[in-house]
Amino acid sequence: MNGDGNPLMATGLLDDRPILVTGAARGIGCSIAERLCQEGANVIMLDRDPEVKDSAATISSACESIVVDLCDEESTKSAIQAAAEKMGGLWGVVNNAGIFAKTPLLEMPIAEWDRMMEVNVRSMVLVIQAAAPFMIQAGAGRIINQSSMAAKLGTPGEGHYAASKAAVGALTRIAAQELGPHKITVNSICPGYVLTEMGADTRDPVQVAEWTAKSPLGRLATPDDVANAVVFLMSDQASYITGEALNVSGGMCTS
């Protein structure tokens, strides 16, 4: 669906390309994984929730999942080895996983704060480094990471968050230094506010309304303008920009 409700048509842009996505269980990951096998990719969605399972076999025939904490070194190797030889290689990848938290910088245990860059950075690292090798392989590939519109403005109580997400559009852009010369592109997201599962329970419909109201187009993002977005950057349209933090904010942020 497009953001004013509308279906939208397959194009084929992605078919039989093998492509990851990570935290896909449910909200803006299991709508990007979605969206890939509508345009004809071969999807393995990753998370450490068992509901992925439920989600792909929902989705379609041509979406499997692997159960697997991406926290964890050599789980996360043997998970992307066996998606990409179940898969004969691979394509591309949607570092999609990440938690959300809202606490004070001077309230917020460093242990939270810890937690935040374990899973929001150092996951995607160790994404990045068992895939790659696969898409140098292949001679070509993409790896498309979330970032956030915090990276950029970012509000009080999202010390740890925001930087995790700055972080995220650092390691992108060197990321598509290193990896540019294997013509694999890699650009990351950063959407505005997604009304999604995660990080339900910081909000109220006064805040949403307040929300709502910053963007020109008068209204929030859905996981689908995520997921359209993503699809585009994955196919050959999009194969001459790299080192990008693209919006999908609606208008809140510009810069």
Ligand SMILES: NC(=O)c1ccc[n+]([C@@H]2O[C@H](COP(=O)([O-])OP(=O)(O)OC[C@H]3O[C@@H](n4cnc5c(N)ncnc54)[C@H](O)[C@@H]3O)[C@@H](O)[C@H]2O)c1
Given for the second form:
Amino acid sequence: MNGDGNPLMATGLLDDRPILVTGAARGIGCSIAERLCQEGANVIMLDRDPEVKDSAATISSACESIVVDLCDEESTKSAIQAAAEKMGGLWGVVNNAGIFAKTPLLEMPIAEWDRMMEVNVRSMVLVIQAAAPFMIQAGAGRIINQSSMAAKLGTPGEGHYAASKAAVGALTRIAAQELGPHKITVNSICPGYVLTEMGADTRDPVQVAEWTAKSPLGRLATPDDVANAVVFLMSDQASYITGEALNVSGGMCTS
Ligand SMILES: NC(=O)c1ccc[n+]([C@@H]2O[C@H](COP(=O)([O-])OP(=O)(O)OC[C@H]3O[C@@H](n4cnc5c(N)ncnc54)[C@H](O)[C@@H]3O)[C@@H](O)[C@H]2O)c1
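Switching from the form predicted on its own: structure of the form predicted together with this ligand?
Below is the whole assembly, all chains and molecules, this chain first.
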């Protein structure tokens, strides 16, 4: 279903493409894994939460999972190596794992800042370092990094989160330049407010109504709205799009 309630038709755009999705136990990552599977991809879902095993089993018997904390360098390398060997290579990676918190700058323990950067940016670098060599070997590939509308706008209390997502945009631009010669595209996605636990747990109903009113489409994003953008960027149809930060914000952010 898309956010308007219309059924999504599988097109086979990604038949047999081996793809990793991080932070896939729940929320947006889980929906991305499901949509990629619907499009014919072979998917391995990575998450530190063991629930990822149940999520993979629910999606499809063709979908597998690995429990891994992406902040741990050695475990991340081994998990990606194992996944690529199991799937016979790697076409794509969706760097979706992330955390959110809202704390004003003057009250923020510096450990909270460090943790935000560690999960939202450093883990992405570890995944790219481990995964890109398989794409270079294959002669092409796709990397999609989960950013946020906060990278471009943001609200009070999101200093660390917004900075981490802006860093994702910068990392994406540079990775696109470095990996372009290997026919690997690297893009980021900037969702607005998406209806997941991360979204619902951090805003009250009044704030949800306020955010809904900011979209000319009059609704918030569903995880599938984001997953559909991932399917497109992952496909052959997006082969000349790289270094971009694509808004999926229902028109809340247009720059
Ligand atoms: N929900 C929103 O409104 C929204 C908006 C814009 C961007 N995003 C981004 O989308 C992504 C997914 O968001 P969501 O709403 O689905 O969040 P979520 O909290 O529901 O899911 C995040 C997943 O990442 C996993 N994860 C966190 N740290 C990890 C680590 N160190 N190693 C492995 N896995 C780890 C969690 O276990 C969880 O399954 C995040 O990067 C988030 O910043 C979300």
